[in-house]
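Form predicted alone, single chain, as C-alpha cells, below.
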Amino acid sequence: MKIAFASAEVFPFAKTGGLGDVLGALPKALAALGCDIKVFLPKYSIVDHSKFDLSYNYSIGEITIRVAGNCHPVNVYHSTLPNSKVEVYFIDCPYYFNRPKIYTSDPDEDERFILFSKAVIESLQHLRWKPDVIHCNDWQTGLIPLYLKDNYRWDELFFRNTATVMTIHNIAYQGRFPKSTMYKAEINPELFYLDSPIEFWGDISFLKTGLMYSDVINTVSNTYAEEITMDDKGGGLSGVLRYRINDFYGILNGVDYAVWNPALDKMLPHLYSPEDLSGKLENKRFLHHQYNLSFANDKPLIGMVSRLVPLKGFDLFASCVKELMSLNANWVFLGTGDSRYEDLLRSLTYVYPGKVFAYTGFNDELSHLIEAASDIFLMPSQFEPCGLNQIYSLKYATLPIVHKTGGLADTVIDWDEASHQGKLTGNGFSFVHYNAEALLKTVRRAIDKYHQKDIWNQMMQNAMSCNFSWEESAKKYIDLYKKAIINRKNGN
C-alpha cells in the first residue's frame, strides 16, 4: 500500500507538539509493516539543512504554484526519517516559509498552507508516484481532499483511485479564515453557501473542508472521538462529525519506545527497567542535585512538562497553587506559554527555594530527565485528544495524575477506581470534575499512596507493563486506509 503523509510538523525536522511526534513515528511503523511511505512538510527556516542532509530533488525540479493570483516558485528537497528509509519531501518556498516560527499570526497564514496543499499534489504528479491514500493531518492540509475532487480532477487518470484520510489531532485548531480566502485558494465560489461543506459561520474553515471531502476521518483516541461529537466539545464541528459518523473512527496514538524507554534512553544519566528500578532513584538524586532541590527519598517529586496554557490545566493549578505548595512534595516544571503562567512558575522558584525548579522554554533532554526522575507526573488538561506525556510517564514508572478526558481516560487507570472493582490494575490517578478542589484532592491521594510502598511498587510495575507502541496503532491505520479506499471506489 502506498501512503503519502501531508503535515505541517514532522519530528525531528519541525515540531511544536504531539502532531510532530506522531508524524515522526507512524510512517516508520507503517513502513515496518510493508507500506511504501512518502512524507511531505514545508521547508521552514528552522529545518537544519546540514544536520538532516537535505538534497535537492531533481526529479521534481522547480514547480510554480499560484496563490491569491500570484505565482510562486517552489523547489523540493529530500531526506529520510532518522533510522529508517521513509522518504521525506520538503516543500521549499522562502516567501512563505522562511519565518522564525512554524505557525504565525501573519495575515497570509491561509496562503502558506494553500501553497503547501497544492505543492503536495503537484509534487506527487511530478514524481509520477500514485498513492493509494493521502493522509492529511489537521487544518493545514484540509484543502487537499477538496482539491483532489475538484481543482485537480482534470488529472483523474492519476488520482482516480487515491483516497484521503483526515486526522483531527486537535479540533480546537480549525483554520478559519474570511470568505476572501476562497478566492486565494481558487476554490469554486459555487461551493460557498450557508452550511456548505466549506462554510463556517460566514467564513471558510480548512478543517471543516477536510472533514467533508475526505473519504474517512479519524481522531487520536476513542474517548476524544466520542467527546467531540458533543455540541459543547466539538468546537462548532460536532454536527459535521455526527453527519459523517459512519466514516469517523478513533485510533489511539502510539509512542516510539526506541526514543521513550528508560532502559535505552541516551539522555538519561542512569538507565533502568522493570527488573531493576534503582536507576530511577539515581535519576531523582541527579535532578535534585543538578537543580538545587532538597532531596529526600520519602518526599515525592512531582513533574510537569507542558504548554503553559489554561487548556493544559494551568488555570486549575494556579487557583490552588498555595495549597499544592504546602504539600510534602518537590516540584519540577518545564514548558512555555502564557506569560502569566511563566511568571508564576518563576516566582515559585524564588518563594520556595529547594522545593521548586522551573525551566520556561524548550529542552528535550530535560523533558526526558523529568519523566525519569519524577515519582508523579501532573497532567490535568481540560481537554486532551490523546496526550503523549502520560504514556511516556507510564513507561518511566512515573505515575500520572490526569483529568479523565480524551486519551487520558483511555490510558490512565485510576488505582482506587480499579481496586474498588476488585482489580489491582491501576497505573495512575484521575479526577472527573474539572475544578481545583478535585485536582488538589487527587494530588493528596497520590502522595498518600506514594508512602504505601507495596501499592506504589505494584502501580509502577503496572505502568511499565503498558504497551502503547505504534505497531498496534499502525495496524489499525492500515484497516482505516482500506476503508477509505473502498469509500473512494464507491464514490462516497
Second form
Amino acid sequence: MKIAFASAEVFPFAKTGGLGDVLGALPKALAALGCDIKVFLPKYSIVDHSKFDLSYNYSIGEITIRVAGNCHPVNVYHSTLPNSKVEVYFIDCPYYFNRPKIYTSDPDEDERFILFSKAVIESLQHLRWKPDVIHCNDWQTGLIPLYLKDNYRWDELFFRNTATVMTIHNIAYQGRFPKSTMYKAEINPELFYLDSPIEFWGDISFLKTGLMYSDVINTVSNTYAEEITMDDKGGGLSGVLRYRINDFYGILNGVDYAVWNPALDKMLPHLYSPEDLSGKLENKRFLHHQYNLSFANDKPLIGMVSRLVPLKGFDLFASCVKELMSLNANWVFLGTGDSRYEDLLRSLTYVYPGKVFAYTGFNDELSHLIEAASDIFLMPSQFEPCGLNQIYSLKYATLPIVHKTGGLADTVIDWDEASHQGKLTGNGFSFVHYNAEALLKTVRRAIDKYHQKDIWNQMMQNAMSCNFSWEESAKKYIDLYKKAIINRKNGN
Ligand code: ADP
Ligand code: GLC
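For comparison with the form predicted alone, please write out the form predicted in complex with ligand GLC.
To see the whole picture, the full complex is given below, headed by that same chain.
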C-alpha cells in the first residue's frame, strides 16, 4: 500500500508537540509492515540543516503554486526519517516558511498551509507517484481532501484511486479563517453557504473541510473519539462527527521505543531497566545537582513537560499552586506557551529556591531527563486527545497523575481504583472531576503512596511493563486505509 503523509510537524525535523512524535514514528511502523511511504512537511527555516542531510529533488524541480492570486516558486528537498528508509519531502517556499516559528499568528497563516496543501498534491503529480491514501493530519492539511475532489479533479486519471484519511490530533485547533480565505485558497464560492461542508459560523474552517471531504476520519484514542461527538466537547464540530459517525474511528497513538526507552536513551546520564532501577535514582540526583534543587531520598520529584496552555490543565494548576507548593515534594517544569504561565513558573523558582526548577522554552534533552529523573509526572489536562508524555512516563517508571479524560483515561490505571476491584494493575493516579480539590487530593494520594515502598515498586513495575508500541496501532491504520479506499471506490 502506498501512503503519503501530510503534516505540519515531523520529528526530528520540526516539532512542537505530540503531532511531531506521531509523524516521526507511525510511518516507520507502517513501513515495517510493508507499506511504501512518503512524508511531506514544510521546509521551515528552523529545520537544522547541519544535523540532517537534505538533497534537492530534481524529479520535482521548481514548481509554481498560486495562493491569494500570487505565484510562488516552490522547490522540494528530500531526506529520510532517521534509522529508516522512509522518505521525507520538504516543501520549500521561503516567503512563507522562513519564520522563527512553525505556527505563527501572522495574518497569512491560512496562506502558508494553503500553499503547503497544494504543493503536496503537485509534488505527487511531478513524482508520478500515485498514493493509495493521502493521510492528512490536523487543520493545516484539511483542504487536501477537497482539493483532490474539486480543484485537482482535472487529473482524475492520476488521483482516481487515491483515498484520503483525516486524523484529528486535537479538535481545539480548527484552522478557522474569514470567508475571504476561500478566494485565497481558490475554493469554488458555490461551496460556501450556511451549514455547507466548509462553512463554520460564517467563516471557513479547514478542519471541518477535511472532516467533510475525507473518505474516513479518525482521532487518537477511543475515549476522545466518544467525547468529541458530544456537543459540549466537540468544539462546535460534534454535529459533523455524528453526521460522519460510520466513517469515524479512534486509534490510540503508540510510542517510538527506540527514542523513548530508559534502557537505551542517549540523552540520559544514567540508563536503567525494570531489572535494575538504580540508574533512575542517579538521574534524580543528577537533575537535583544540575539545577540546584535540594535532594532528599524521601522527597518525591514531580515533573511536568507540556505546552503551557489552559487545555493542559494550567488553569487548574494555577488555581491551587500555593497548596501544591506546600506539599513535601520538589518540582521540575519544562514548558513554553502562554506568557502568564511562563511567568508563573519562573516566579515559583524565586519563591521556592531549592524546591522548584523551571525551564520556559523548548528543550528535547531536558524533556528526556525530566521523564527519567522524576518520581511522579503531573498531566492534569482538561482534555487530552491521546497524550504521549504520560505514556513515556510509564516506560520511565515515573508514575503519572492525570485527569481521567481522552487518551489519559485509556492509558493510566488508577492504583486505588484498580485495587478496590481486587486488581493490582494500577500504574498511576487519576481524578474524575476537573477541579482544584480533586487535583490536590490526588497529588497528596500519590505522595502518600510514594512512601509505601512496596506498593510504589509494584506500581513502577506495572508501569514499565505496559506496551504501547506502534505495531498494533499501525495495523489498525492499515485497516483504516482499506476502509478509506473502499469508500473512495464507492464514491462516498
Ligand atoms: P501535545 O501534542 O498536546 O503537546 P503530547 O503529550 O501528545 O501533547 O506530546 C507532547 C510532546 O512534546 C512530547 O514529546 C513532549 O516531550 C514534547 N514537549 C512538550 N513541551 C516541550 C518542551 N517545552 N520541550 C521539549 N519537549 C516538549
Ligand atoms: C495533539 C494532542 C495530543 C496527542 C498528539 C498526537 O497535540 O493534544 O493529545 O497525543 O496530538 O496525536
